[in-house]
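Here's a solo chain for you in structure tokens, the form predicted alone.
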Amino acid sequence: MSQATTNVYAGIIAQFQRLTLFIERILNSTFSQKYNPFYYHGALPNFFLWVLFISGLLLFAYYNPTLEGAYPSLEYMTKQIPSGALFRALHRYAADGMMIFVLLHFFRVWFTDRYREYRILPWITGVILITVLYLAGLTGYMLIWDSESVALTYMTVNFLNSIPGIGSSLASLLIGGDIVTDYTLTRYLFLHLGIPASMLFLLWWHYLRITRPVTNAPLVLNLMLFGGLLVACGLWPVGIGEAPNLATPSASIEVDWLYMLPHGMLANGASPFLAWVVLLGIPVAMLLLPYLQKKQFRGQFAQVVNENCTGCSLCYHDCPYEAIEMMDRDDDTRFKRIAVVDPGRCANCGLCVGACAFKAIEIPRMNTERVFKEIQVALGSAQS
């Protein structure tokens, strides 16, 4: 990128960071630092995922995936089963909550520059996870099979048909043939259950390069969020629309922009081409982002000061990227072990510098004294 573009990009990132610090101060005063949701943006989606699994299994027990049975089964859940409407609302708002925190996690990783080189694997798997979550949410809306769900199905089929060459094949793959049948809802149910099941493997892959990932938020924070879900369920209960009519589907749909971005664009007059550009352009841009910028400190990694290293292994235990190993020493010192840095894994994050009490490890671009000065400046800016 040109220098002017780089400067503009850096300015945008700086504004995001200032906004984050402002929001963090507000949340710290409300929740305290221990329970600030901003500090668990990567773990909280897992909480919502478990809420989705549990509530989804209960709904699955009553769902009838046929054209004649789907709507009555949802209506029965909503109006006849004790707490059935509550579980439907929990499922709906947990899905929105999960997507919100996933996007928050994405933006935090992006503007803190934690997505390149040694972090490319978590970034790529994160993009796949967002895509998978989007597809799971979309098929969930289709499974309701009221008049709006039928309209959503027809809109999706027309959207797929707009792709030259392969569009009709993709549409047939989605609905299980040339027309909507019982197999259509069976296909939706398979996708809606199978896609989230794949998340467990994708999450393992996502955490693969991180030695101590934070996968669970504190219990108190989870309980507060669950209470928030219950409040949302009470204030905005989830109902069910009119019975489906395949001949005359609903003329409009209630758009959930978290899961129906292209459908919302189409409903507001956008062309299918523009909707496809946005739908495909966002994940492609996310995948290419780590490769579009040159790493400013490429090739640099932590350096061990041999004469100061005592072999205490504090840096080894604190490194989240398994970039440090403790090896036996072969020089004439009273210490038996020494830290050795793997350049291919070192993230230049500086955690090892903060862990070392003996000034035995340094980042070439930033020595210990400079790190402490920047920390003090940052703390002063956050308190002002």
Contents of the next structure:
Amino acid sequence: MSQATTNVYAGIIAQFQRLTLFIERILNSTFSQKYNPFYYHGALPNFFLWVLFISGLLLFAYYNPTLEGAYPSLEYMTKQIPSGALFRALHRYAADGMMIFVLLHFFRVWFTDRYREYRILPWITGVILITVLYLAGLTGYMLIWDSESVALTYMTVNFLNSIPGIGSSLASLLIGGDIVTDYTLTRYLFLHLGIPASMLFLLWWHYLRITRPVTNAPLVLNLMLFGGLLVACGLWPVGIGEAPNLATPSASIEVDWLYMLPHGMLANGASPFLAWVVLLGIPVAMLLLPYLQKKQFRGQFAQVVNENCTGCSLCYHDCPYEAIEMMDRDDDTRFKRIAVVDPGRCANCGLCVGACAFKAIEIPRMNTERVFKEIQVALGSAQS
Amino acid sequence: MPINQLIRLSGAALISLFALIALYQMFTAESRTATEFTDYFQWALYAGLIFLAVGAALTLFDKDDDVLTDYKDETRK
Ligand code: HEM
Ligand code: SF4
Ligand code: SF4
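Structure of the form predicted together with the partner chain (previous: the form predicted alone):
Now the complete complex, all chains and molecules, led by this one.
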């Protein structure tokens, strides 16, 4: 990436960072610092995930994944079971809430620069997570199997078919064959349950390198989120559309832009090519974002000054990321051991620099001499 | 009164007002007929407002409140 590009990028991000810090300040005064939702940006999507699991389990108990049975089972759920429709609404709005809060989480970590060094792992797994979340939501809308779901299915099949070469194979992978059969709904159900199950594994991976991930928000915030969800259910009840007819699906679909981005574009006259570019462009752009930053900010880690290291292992005990290993050394010094930093784990936090009494470990962006000078200058100006 | 406390107080007051109306609706409807509340979406709306009000109240009367509202953002400037 050229220097000019990275400078422009850094300038834009600096503005967004100021904006997030400004909103953060407002939230601090309205929610108090303890309950500021910005400090639980990663934990808030998790709340929705739990609501989705619980409400989904109840829906699963009544769902019948066959061409003949799916619609009547949903109709029964909606119209006969007390609170069945409410659980459907909860499930739907929790899905929307999850996507909204995942996006907020994404913007927050992006604008506050929290994706460098070891955080590249949560970043990449995050992009996978948002992609599979999207697929889970889309298959959810297909499972309803009213006439709009049939239209959504046909639209998706055509959209997949528009890819040259592999398109038709992908389409038959989705609907379980060349035409819609009972297996189509089995396939949808498999995807809709299997994908969230895979999210649990992905989340473990997402947290793997984070020392103390905050995965649960305080009760107060969860209470308010649940309140907000219930209010959404009350204001926009969820019903069920016309019975499905494979020959004449619904002429239009109600687009949930969070989970039907290309469908919404296609319905508004965009070409499949453009819809594909947007759909694939978003995750690819997300993956590339970390590489837009200045080179000197990338891939840095603590450097051991071999001549000075006595092998005392103070840094080894202090490193919160378990990024330092003590290795045997057999060069011609009198010391038996030496600290070795694992670049994949080092967060560039600088704690080891403070731990070392021998000036034997440095982080490149802030070398000790410079920090001491800065402190002296600051002290000097404070005294005068 | 500092501006941030004022914002929080009026926010919580507003939501609590809605919640009180919700509670009133629930009790009067319950006493009128038993059938009026078959629509669970109404219950959801009222319960949701009450949850929001309780949440707002809990942030408002948080015991660490003094420390929190004294927070001044000078470090960031
Ligand atoms: C299913 C969706 C997701 C969930 C439930 C989730 C959850 C979390 C949680 C709980 C944390 C720990 C936060 C903390 O301790 O402060 C975290 C960190 C992080 N997430 Fe996500 N995340 C999701 C999606 C994403 C996405 C889409 C991205 C961006 C592409 C992302 C990027 C990150 C990064 C970079 C961190 C490290 C931030 C830090 O250390 O402060 N996540 N995530
Ligand atoms: S800077 Fe030092 S203490 Fe911090 S993670 Fe790297 S090796 Fe560990
Ligand atoms: S604290 Fe310093 S001297 Fe001791 S092992 Fe670590 S780098 Fe070497």
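Numbering follows the first chain given and starts at 1. Not measured: the values here are computed from a predicted model. The term rigid core refers to the most C-alpha atoms you can superpose between the two forms while keeping them within 1.5 Å.
Chemist: After superposing the rigid core, is the C-alpha displacement of P320 2 Å or more between these two forms?
Modeler: Yes, the C-alpha position differs by at least 2 Å between these two forms.
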